[in-house]
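What follows is a single chain, given as structure tokens, in the form predicted on its own.
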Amino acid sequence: MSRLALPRWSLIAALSLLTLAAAVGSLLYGAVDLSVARLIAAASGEGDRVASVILFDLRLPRTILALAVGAMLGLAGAALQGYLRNPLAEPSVLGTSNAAALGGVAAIYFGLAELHPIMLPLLATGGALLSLALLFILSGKAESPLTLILAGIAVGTLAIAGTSLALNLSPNPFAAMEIMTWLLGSLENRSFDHVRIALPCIAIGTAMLLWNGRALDALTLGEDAAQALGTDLRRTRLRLLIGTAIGVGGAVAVSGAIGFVGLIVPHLIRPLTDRSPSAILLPSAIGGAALLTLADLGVRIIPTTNELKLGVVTAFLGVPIFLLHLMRERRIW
């Protein structure tokens, strides 16, 4: 057990307080700051119209989505790392987020998203499911990080190529701009319609991934030992595959491709636990919600001519984690 390890519920409580603080900050600060008194008045229906519009039409749906999408990405990263026993596994590194974004872009490009609201998350989920299935086929039973990363790069590159092709062939600049949003990831201008699209998918994906806790603990002993303990590896893989695809697909359907959250959060959480996969799942979900909400708050308050895209910020945060892992592998530290 790590020297930094905290009691499970103490860790969850601390992360929950951080997430609550991030959510409140997300509601208070932006292009126009709201005071606490003005926020409370708007929430109770007694505030001025401008504050009510800012709260209910702009910031509240954006905050809810940041919390939900961050939780899903953090949980998916922890579950994939536990199942594959690989600290570099996460939805964007393995190409899942890019493939889900490609599914969403296809729905937009071919006009399917206008036929029915369910088409966007449906195609995003389908893209994520297809990418994970392809990844498991390419990597097989290999446990080498290099094999997994190479397979993920192949899947992710193929998805990016498909998205770039749609961008290249887009019939008008407005379609191209919407596709670019998918490539960079953003929660800008989201409404409660997007919340209704994402939350059911994220809830289903979260439930399926949390269900795998004991199976992931058993897998730390190896596949043969896990089967001897009664773990059904086929069902575990199926739940992981479908849960990640539905959850990440629903998240990407409203946020675009946001990478590295699932890589950063489990690395930060793991030293604070007993390092068993089941102990990391729920804290990673809460930590992912806090991280993405804080990152989304950052893109709003950092003074720039154009608002930064969320995927760009999380990518910059993810690079040091890769470098740290590289240094540890080469025993530089």
Second form
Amino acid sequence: MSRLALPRWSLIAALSLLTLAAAVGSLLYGAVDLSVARLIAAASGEGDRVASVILFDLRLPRTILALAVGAMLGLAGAALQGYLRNPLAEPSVLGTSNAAALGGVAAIYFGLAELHPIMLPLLATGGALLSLALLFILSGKAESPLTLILAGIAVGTLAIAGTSLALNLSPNPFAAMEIMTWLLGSLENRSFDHVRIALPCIAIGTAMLLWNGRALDALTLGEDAAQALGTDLRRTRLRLLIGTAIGVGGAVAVSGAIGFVGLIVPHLIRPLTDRSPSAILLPSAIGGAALLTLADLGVRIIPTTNELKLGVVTAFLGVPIFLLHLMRERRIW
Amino acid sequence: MVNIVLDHVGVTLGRRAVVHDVSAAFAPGTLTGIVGPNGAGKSTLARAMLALVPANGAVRIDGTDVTAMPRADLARRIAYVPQGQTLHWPLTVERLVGLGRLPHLAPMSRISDTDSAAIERAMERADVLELRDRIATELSGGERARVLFARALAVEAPALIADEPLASLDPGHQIDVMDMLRAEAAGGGLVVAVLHDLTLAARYCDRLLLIDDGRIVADGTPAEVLTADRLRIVYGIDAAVETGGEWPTITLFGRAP
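Output block for the form predicted in complex with the partner chain, input the form predicted on its own:
In what comes next, the whole complex appears, and the chain from above leads the way.
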């Protein structure tokens, strides 16, 4: 196995630079490109009105959300892969993202989303929290990852069934279309209201997941050995589940269901570290922010008749990761 | 130095009582083997000593009940080598052995010079220094056993519990592991090992606990514990035990009629 492990701080610095570049690119490019000079002028409050509107009303909230949602998804994927000791885990294995999506769909289906822009993200976050309660009830006190995965699949399947039901019973094709569009995942037309909903959730989720590094490292040796090394497995699980539900719930609430970021990013990061679960947590968060911001920039500048949806792009990015695994299993590569 | 006392310990898993009313005391400088047939409750007893399963009665370390002790405190007193060679991520040997320092690290702190020195000592004692940059998941079973043993040594705890450390090892590597356990006890450590190989248990242990159906059937030196009668009753085997030498030797004939 080849080892490319970089010193931790150089990896973090390199990823941060990439993320910064992605964020600046995200502010500069779109339907109307801004020059660096216009961007700086607008940012300092001295620019033309059009540039100010583009920057503050459109691109800045969108960029902040891309960074935050990407970071949350990348981190949640890395933490869950460590906890479940499964390189194919990502936030959807716990059913959280599907449940949050169902909450959003319910808001559209029952017309609540039209009452106030905050209703959709609120219901989506509520869906994520509800799924967490269900997950605790179903998985009980058992500490095995298998029980948790089974409970997560049950919750996720229920949420997908609910979403399908809403599509099935939707009163008219426009409602169905609206639901479908939201489900594809996007950061188009997001405002600072969305930022205000998502950021606190993501901050809480991030803090709770980053706290688990040592416990995840200890779990490399299995549950008994981890406990014998002083790990409190109950608390670890509690922090992990609540952190994922709140953080990913808040992220899906504003972005719709964006898959595969949580799967792809830890895979890209892991070979650059010593491969211990704690070593990939922070880099996966930064890498996730960079990836989603770049993907969101991509959907804006790739010329298509309709704007590409972010969830579609990340899904395409996810395919090569599975293929890579398949090829490794078959020892082709 | 540390003392472990089991005071009427019982463990029920699901609805089945696996360990019944076990009382015993373990002292520093002794290698104690826990032997008995499959399903006798040996591993469960070892896990109860580490508070890994809920137990009746009490397990006390230097007079303190293990259930009243914070996990990290307990982790610094007893190092544990669990059954199997579980290793979920391809860490380097050095990084893996370093996991043994987790109970000593304060929250958000990095590995200190003291920790690095302990890791170095543990790798030296388990003779894995030359493997330090290898990927632990790519090692042979014997090498991996030594590395996981080094991981436990890196804790630098006064007590060590190893659950079936000889499983799936060839005779040479079994002897290597027993030598390491012996050396730990000789250095003043309290060492308890769950073992299946009676010949090696008799050869290396100072004391044996023979467990059957969750109860202690015999407790004493290998020569006192391993008698032909007991082997027939507990294991259902026909065997001859020679006690004339430095340690008892066992010759197996077959299943007892």
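Residue numbers count along the first chain shown, from 1. What we label the rigid core is the largest C-alpha set whose atoms superpose within 1.5 Å from one form to the other. Everything quoted here is computed from the prediction, not taken from an experiment.
Between rigid parts that reorient between these two forms, a hinge sits in the chain, and the option from Ile179, Asp296, Pro266, Thr125 at that spot is Ile179. As a two-part rigid-body motion between these two forms, the smaller part of the chain turns against the larger by 23°, taken from C-alpha fits. At Met119, the distance the Cα travels between these two forms is 5.8 Å after the core is superposed.
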